[in-house]
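For reference, the chain that follows is the form predicted alone, supplied as structure tokens.
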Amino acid sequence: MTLRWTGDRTFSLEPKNPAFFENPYPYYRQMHERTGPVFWEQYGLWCLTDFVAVDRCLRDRRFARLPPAGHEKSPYPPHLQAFAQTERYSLLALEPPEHTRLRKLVNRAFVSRRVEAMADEIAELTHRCIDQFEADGEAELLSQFATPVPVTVIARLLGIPEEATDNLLNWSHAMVKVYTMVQSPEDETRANEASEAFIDFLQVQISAHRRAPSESLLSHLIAQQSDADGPSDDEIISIAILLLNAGHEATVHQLGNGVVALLKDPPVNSQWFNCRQSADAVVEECLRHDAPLHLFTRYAQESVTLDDDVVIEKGEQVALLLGAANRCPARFDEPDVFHADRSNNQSVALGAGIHFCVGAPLARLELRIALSTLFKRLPGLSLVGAPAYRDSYHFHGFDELRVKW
């Protein structure tokens, strides 16, 4: 399959074609050969692929996650109303002043000392997972390692029982299908049912934390409800669902993608993980080289001209191709090569501006500890065959990742 240019800046490319979603980077290279925004026919959207353009748009207050006043239209049909309820107060959807108020409340849970205090717990979790399969000599790394670590961490942070994590995973997997823009009606029905179950579950958890407060984020948010700018129960539910979905969905696939990147050109240099500075650099390069989120959309709040001649009218969307920006040849030397010691490794994998990932410090900590522990414990780690990719472009990752040592 090839990217087919149907005009100077217009192209046709089927996002559900396996040749594309298994490896979108050759197609990004073709997009980078054109100057400025390009128009993707299948989505009907102008797309930004250049690093500077994507980074600038993420910070540009003329663009927002929701359409401007007077251009509102329900993004979700009636059969997705429970899902819409979970999105109503999502930090990703809100803009100032509502975003500022809620973000400030959540930020307190992610201050550096609180995140760093979880380092020992994360290390214990990673060792416990490896203990369970080390003697086998092989493992399916996504289900046995990359999934249980982040979902357990975020459950602990929120104060949700760890025995509920299987349900959390099932609900999350169903809900994120709606973000792909190519979901089926059946996918939407399952997402709405998962949303209803998730809401019911969190209402019970909020009541439990109100009766018996703890040091968790849920209790922290509930305690602030007496303040004038405190969160409502509905806002707490939206925040918790966003953190649970983003806190494990992205980290799971970033761990898997990072392992494969590190194993593509073996042997992995164990020195990369012997000091904090070099390990942090490896994490940043993993985020840049093969991030799990590849497309993010923004609505123009006013008519905006891009690159002198492309106009995004007020109320229209623009697509930010984060995966393409992270491989931008104008920004990065040898953009398709994994350089563990790359110094210029700032990416847009975690966003930018006011919507920069609120859980970024925790995600980076998890990645550093999990990757370093894995490669130190299993120095002979190697892939078993070619990893199987998920049928998903937006959330780039694997269905399974089999390894041996």
Second form
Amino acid sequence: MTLRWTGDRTFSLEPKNPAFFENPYPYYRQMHERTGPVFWEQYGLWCLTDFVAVDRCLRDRRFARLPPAGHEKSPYPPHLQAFAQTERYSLLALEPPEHTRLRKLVNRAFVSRRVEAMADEIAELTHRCIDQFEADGEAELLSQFATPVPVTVIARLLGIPEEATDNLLNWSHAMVKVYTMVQSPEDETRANEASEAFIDFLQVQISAHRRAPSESLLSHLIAQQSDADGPSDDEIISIAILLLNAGHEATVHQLGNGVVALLKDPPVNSQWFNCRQSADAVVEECLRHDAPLHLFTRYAQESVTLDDDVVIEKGEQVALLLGAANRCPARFDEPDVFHADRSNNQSVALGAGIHFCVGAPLARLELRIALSTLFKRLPGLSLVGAPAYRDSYHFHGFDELRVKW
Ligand code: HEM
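Now that you have shown the form predicted alone, what about the form predicted in complex with ligand HEM?
The complete assembly is shown below, putting the previous chain first.
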């Protein structure tokens, strides 16, 4: 399969083709051959692929995640009403001033002091996971390591009982289907049922935390309800669902993608994790080299001219290809090469601007601890066969990742 230029800056590329979503990078390389925005026929969207252009657009207030007044999207159909309710106060579905108010409440919970305090717990969790499979000499890392660590961490941070993590995973998996390109009517029904169950569950949790407050984020949000700008129960539910879902989906896949990058491009070994500085550099390079989230869109709030000649009309969307920006040859030397000690490697894997990932400090901490524990405990780690990719472009990662040591 190839990317076919059908005009000077217009191309045809099937996003559902496995050759593309399993390895989009050669196609990004082709896009980078043209300067400025390129038009993707299948999506009907202008796409930004240069690092500077993507970074700038994420910070540009003439673009937003929501369409401007008068250009609203049609509401979700009745069979997706519970799903719509979970999104109602999601930070990703809000813009200032509502976004500013709720983001401030959430930011307080993610101050680095609070996140760093979880380091020992994360280390203990990663060791506990490895203890369970170390003697086997092989493992499927996605289900046995990359999934349980982030989901348990985010559940603990919120103050959700650990026994609920299986339910959280099932609900979350059912709900994210709505954002992918492969959903069917049955998927939508399942996503709505999952949303209903998730909302009911959180209502019970909120009551429990109200009766017996703890140090958890849920208790922290409830405590702020007495403030004039404090959150309502519905807002807390939306925030909690977003944090629980966003808090593990991307981290699971970044962990998987990172392990594969480290195993494919030696010599990265446990030595890299002996010092905090080089471990941090490895984590940043994992994020840059193979991030799990590749495409976000923004709506023009007014008519905007990009690159002097491409006009995005008010209410139209532009696509930001984060995965392409992170391999931009104008920004990174040898962009396709994994350089564990690359300096100046700040990418857009975690976004930029007002929607910049609120969980970034936690994600970086989890990645550093999980990767370093894994490579130190299992120094002979290697891949068993080729890992199986997920059939999705928006969430770039694996379904299965078999390793041995
Ligand atoms: C490696 C793991 C992660 C990656 C690659 C990632 C990536 C991103 C990106 C690209 C955005 C911006 C979306 C946009 O601008 O449209 C974002 C936003 C967000 N992320 Fe993450 N994320 C990760 C982990 C986490 C974790 C651990 C949490 C929660 C604890 C989290 C919670 C959020 C939330 C709540 C937002 C929305 C922020 C807002 O709209 O103000 N993410 N993330």
